[in-house]
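Here's a solo chain for you in structure tokens, the form predicted on its own.
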Amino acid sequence: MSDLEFNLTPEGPPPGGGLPASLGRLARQVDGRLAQLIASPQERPRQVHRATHYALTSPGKRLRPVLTMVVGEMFGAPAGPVLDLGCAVEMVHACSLILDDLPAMDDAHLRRGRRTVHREFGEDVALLAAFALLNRSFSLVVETAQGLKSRRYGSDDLVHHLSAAIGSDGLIGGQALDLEGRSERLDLERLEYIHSHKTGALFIAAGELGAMAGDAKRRDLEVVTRFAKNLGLAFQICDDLLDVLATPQETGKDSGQDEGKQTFVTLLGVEGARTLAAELLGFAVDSLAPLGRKAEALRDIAGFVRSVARQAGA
């Protein structure tokens, strides 16, 4: 799963570095809230709770929860609840990274500049921690949604959108097809399908939860969905670029983690991948036209991802 970081590196700098100041402020709010929403590492079972903290609070860009918060703010959602919804999305993301790093998947040794969760705590604890985070994300969405005064959406709507993003027609489906595709050559259509589900689906959920928290009209929700879908796919292309062009010190991950896999870079080349990312971000920004000037912060997010695509390996 994608895990780009500020300043073109996956992990390391303080939250918000490299993002416009207003977005960095939101990232820091997420960082300050995450640990408050899960059990203390001192509570039993300590190893599981230590592992959940290790995975969830490690340095990261927090771009998915920032997207939730930006969209929520755009539609007038209350700041506290939308922050917690963003944190729920980050819990799902952290869960996916734990699972993606396991020997049965990518067998990664480094994530965010540190040993992967299964290397630090063992595979058994890593699995339990991943599902603990997934479970907590759903309970948090329900708790938060019940406090929202939405005329259009109830807690069941928010849970449905998040579960759809995770399921076999979302993140899980994309990961399964990615694993299958490692033994065959993929064309661009299949590769886009994989990553629009594996990476893009959670970006879509992040945007949709923010919009629903702000009681957005259905047509505005559709605009957010289109934006997030293209943003997520462009984000994955940037991750592919960094895997080829950046060092482990810059990315915080094992070098050549995608070696032997079909990626946007192996299929299109470096410049072709950059061009496709730029096109997708153009589509994302163009889709915001119905929202006018109030979508400026979303344009800032697209601009940040565009800068990563341009500068990777520079």
Ligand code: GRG
Second form
Amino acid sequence: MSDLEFNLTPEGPPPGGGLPASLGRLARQVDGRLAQLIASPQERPRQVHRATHYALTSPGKRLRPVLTMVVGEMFGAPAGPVLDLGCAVEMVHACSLILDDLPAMDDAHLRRGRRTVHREFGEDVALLAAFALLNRSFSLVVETAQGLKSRRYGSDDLVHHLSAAIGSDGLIGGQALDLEGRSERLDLERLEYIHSHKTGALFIAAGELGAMAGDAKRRDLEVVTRFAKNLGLAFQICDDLLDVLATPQETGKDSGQDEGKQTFVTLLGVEGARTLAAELLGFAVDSLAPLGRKAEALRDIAGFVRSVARQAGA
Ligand code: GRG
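Got the form predicted on its own; any chance of the form predicted together with geranylgeranyl diphosphate too?
Up next: the whole complex, starting with the chain shown before.
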């Protein structure tokens, strides 16, 4: 663990572990920026603003915005706008966590070491806060993208990629099939479909937004997409491993949330799930070959996820 630096916040390290130091500096920039991009909790409607603030600034790993920033940096995107695009992705993630935790979905009590948003503010406010974050995410992408001087991509391209990642062929589609599949026996192909949509799609959008902000060539954009797809799926397998192997103190969320559900762990066993995660991370890293040494920070992200898969429950 010596190469891991916890991304300290006033409340301590983010549940689930910290990023390596090289990436932790980016996560700290995200932490410093998020609250500046949404309405203050003092502003009316106070309950909704308190809830958006609570959900967005609670201590998470910030892996998706870090991915946006690393990719943006790699293609020479301006740092300020790319940070804001990463924050927009984090807003979508925070929205999805609020919805996922609701009684109608996972009925979770604990998230990032705190009471879930609906338990703290009520379901009505939680729903409004989720939509407020989603809405703000899109306005932020439009504002930010308009200031970029990309030759290849307009703000409509960024909006399109983000909305596609969220829609019924993205997070919403994956979540819907996940909910439907709870009473069924799933095979590996279907499980992969669910998680490459429910989790992987936002990793893909995170990488793509960074690449578009840096005006990456289309073929380089495709490399980023492939990398993020494999990374996202490997990350979900880690999440499944942590659900059975780690304590709520370690992850900041309820353990055994997947009980009764088919997961990569129930299908493949702990070692099989670790092996699959390692394979996917291998594909992710191999896909970076055309980018050469400039993709080193992406290899670090894959290394971080690999260390989570290895250390889960150890
Ligand atoms: C309208 C945005 C939107 C979504 C609706 C509810 C839903 C559809 C999808 C659920 C997506 C979801 C919550 C997937 C789980 C992904 C996952 C592995 C979450 C944990 O991510 P970490 O470990 O969490 O990065 P932190 O707290 O560190 O940010």
